[in-house]
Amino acid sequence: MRVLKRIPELACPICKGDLEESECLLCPACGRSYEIHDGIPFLLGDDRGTFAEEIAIQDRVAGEYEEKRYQVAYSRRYHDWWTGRMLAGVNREGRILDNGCGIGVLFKRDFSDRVVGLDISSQMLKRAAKRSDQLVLGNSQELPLKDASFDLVFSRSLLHHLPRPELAVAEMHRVLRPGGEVVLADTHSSIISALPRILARKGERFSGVHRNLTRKVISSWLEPYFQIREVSYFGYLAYPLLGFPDFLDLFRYIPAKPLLETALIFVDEVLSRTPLIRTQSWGIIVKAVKPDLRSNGGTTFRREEAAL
């Protein structure tokens, strides 16, 4: 099936104009053309040089994600639990954008036929292609997607990778329909995460823009566009022990893994509800909704406002 039949939401990343398909994708409005490789449209905008380091890193670690992070049983189950927390209580009935999809953690869910996966790494998408044909290579700060074309944007560990995350948030708002939802999980700035992040940035797996994010900072990006309806925290003991065997696999030395795995997740659930302690987490989840301005006479937001 042709690309535009599979992903009708595609648009020119530069002018957001409609595309035409032949051997490549053409934008009649601005004259640009975009290649298609193995069925995946490559729709990077003009800002590709900014992401060169990040693309190289993600291409390099894609194999480790598939072969270890999401293959080791206890790590896979932990990431499934974490993804489940993100999806709890959000509408999954319409079209879904997995923004920064990596190797495609959403494509094994029962709604995968409604998911479009976008990532900037061709090697991540090469692996995601084993699970879906609704994939696009693109830049989250300049989404190659039509206005108001999705009902849910799912964004897992994306914003801390980006040089201008506020632009990515504005783009999520643009591609959501009125009343659509965004759910994001990202690295949280806390006592337990501060030193490891500093040390990690000295390695080869993280680019210079990587950082932990505070609730205040994330809220400042979201609030011009969305109504935040839920903020929660996750990741205490289980996060470093279960989640990243491709990076640090301490759990392999521990006996009785299934029992301890269950206990670690239970403890994390308790800590996430404990006052004072709950905010000292590795991760943060934020769920928000795009107001339906047609019903309340409000004003619209423009992408360029994110740059102010």
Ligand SMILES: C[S@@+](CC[C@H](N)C(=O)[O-])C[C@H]1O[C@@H](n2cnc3c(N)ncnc32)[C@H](O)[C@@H]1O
Contents of the next structure:
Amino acid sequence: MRVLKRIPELACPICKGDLEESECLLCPACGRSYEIHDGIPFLLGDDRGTFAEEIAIQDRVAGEYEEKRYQVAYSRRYHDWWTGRMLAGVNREGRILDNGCGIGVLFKRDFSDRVVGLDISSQMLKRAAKRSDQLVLGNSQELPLKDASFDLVFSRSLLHHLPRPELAVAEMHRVLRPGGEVVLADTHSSIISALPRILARKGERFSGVHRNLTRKVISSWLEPYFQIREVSYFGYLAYPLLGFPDFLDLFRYIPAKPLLETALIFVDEVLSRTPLIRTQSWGIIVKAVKPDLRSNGGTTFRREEAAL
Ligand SMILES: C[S@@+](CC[C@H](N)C(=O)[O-])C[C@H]1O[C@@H](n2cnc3c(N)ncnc32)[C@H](O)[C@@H]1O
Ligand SMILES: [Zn+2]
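Moving on from the form predicted on its own, please list the structure of the form predicted in complex with this ligand.
Whole complex next, starting from this chain.
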């Protein structure tokens, strides 16, 4: 099936104009053309140099995501639990953008036929293509998507990879319909995540941009555009022990895995609800809504932030 039939939301990343399809995708408005490789449109804008290091790293680790992170049983289960926490209470009707999808955590679900996966790494998308035909190679800071074309933007561990996350948040807002939701999970700046981050910087898996984020910083990016409705924390013991066998596989040596897995996730659930301790986490999840000014009499929304 033609690309524009599979993903009708596609637009020129530069001028946001409508595209026409032949052997490639053409933008009549600005005259640019974009290649299609193995059915995946490559819709990057002009600023490719800034992202070269990140693309090289992600292309290199894509195989480990597929063969270890989302293959080893206890890690897969942990990531399913994490994704479940992101999706809890979020409206999954309509079209969904998985922004920075990697090899794809939203495919093979009952709503997957409505998910468009976008990533900047061709090697991540090559793997995602085994599970989806709605994929686009693009830059989250310059989305190749039409205004107000999605109902939900899901973004798991993307913002802390970006040189200008505030641009990506503005783009998420642009492509969402009024009343649409955004759900983000990112690395959180805390006592337990500080030292590992410094050590990780010395390795070759992360670019210089890669960093932990505070709630305050994430809120400052979202607040100009969204009504934040929930901030929660996750990831204490289970996160490093279960979630990343592609670079730290301590759990491999532990007997009675299924039992301990369940216990670790349970302890993490409890810690994420314990005052004072809960903010000392590896991860943070933020859920927010694009105000629908039509249903609000044209007035601006009051910010009601619920810290769980
Ligand atoms: C930590 S991975 C997370 C992947 C996936 N969301 C998951 O949870 O497994 C970060 C992803 O963001 C992608 N990424 C980094 N910079 C990007 C950009 N500027 N635009 C789109 N994707 C980007 C990477 O290629 C990588 O797949
Ligand atoms: Zn154009």
